[in-house]
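This document opens with one chain alone, in structure tokens, the form predicted alone.
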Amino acid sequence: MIKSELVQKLAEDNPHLFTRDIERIVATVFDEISTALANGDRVELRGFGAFSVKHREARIGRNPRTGEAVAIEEKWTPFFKAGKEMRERLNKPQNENVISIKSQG
């Protein structure tokens, strides 16, 4: 699902709201999460999961084409950990049936 599909789904589920208002709400939520992560904060959405940033140290990597050593700078990367309710919802028995049917075909 992409952002525009999320906005469309929310608009269908909430016909009393204008689409432009829903777009603004979704954009604001994403902006606040991004700002918090940029400030080094952790964002937790109960039942969904937690967003955080992880530090990756500088290291020496290899150019896969030439094999030449390449210096890779340190960086911060976003990280998401699914919450308990999300993991349980994803691992319901009905999903196991869908997966087993797909793997047989």
The other form holds:
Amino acid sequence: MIKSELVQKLAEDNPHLFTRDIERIVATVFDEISTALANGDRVELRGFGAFSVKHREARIGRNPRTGEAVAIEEKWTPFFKAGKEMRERLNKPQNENVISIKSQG
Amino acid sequence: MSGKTLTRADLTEAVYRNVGLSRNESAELVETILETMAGKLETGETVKLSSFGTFSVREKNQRIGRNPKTGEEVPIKPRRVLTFRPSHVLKDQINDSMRANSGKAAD
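Return one more block: the form predicted together with the partner chain, after the form predicted alone shown previously.
Then the entire complex follows, led off by the chain already shown.
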């Protein structure tokens, strides 16, 4: 599913709203999450998961091909951890068939 | 870094301010967005949000784990995990902002 399909699905479920409003709502939600992370804040959406920002110290890396040492700047990486309910939903018993078929194929 | 935590209530408030729906309806829409994504992920489908990132479900095979306290071997069943791959836009936004702020009052 891509963003436009998400918007389309929400528009179908909410016929009283204009599609452009739905687009705005979806954009607002993800902008809000992005902005919070850019401020170094956490975002916790119970049941779905939590976003946080991890700090990586500057380090001396190595070009694996040439073996040359390269300075790598410190950086910040967004990190997502699925919530308990989401993890359980992904591993519900009725999904077992899907897994076994896939892993055999 | 202010050390705050954003929750559903903050997302609802932002939708309420930006779109002009009632607070109740804003809250419902926020919930529906998350539920729609969760439902798709549950079926194993990937959810791609341009300029934000991609959520995908990965199948993990069974492996032998170890209880770190007792050293006992325990089989870890095959399972599905949800991963998030942030887009470059999001990574850049975070790095630009954190870099600009890291010179200022560190808390």
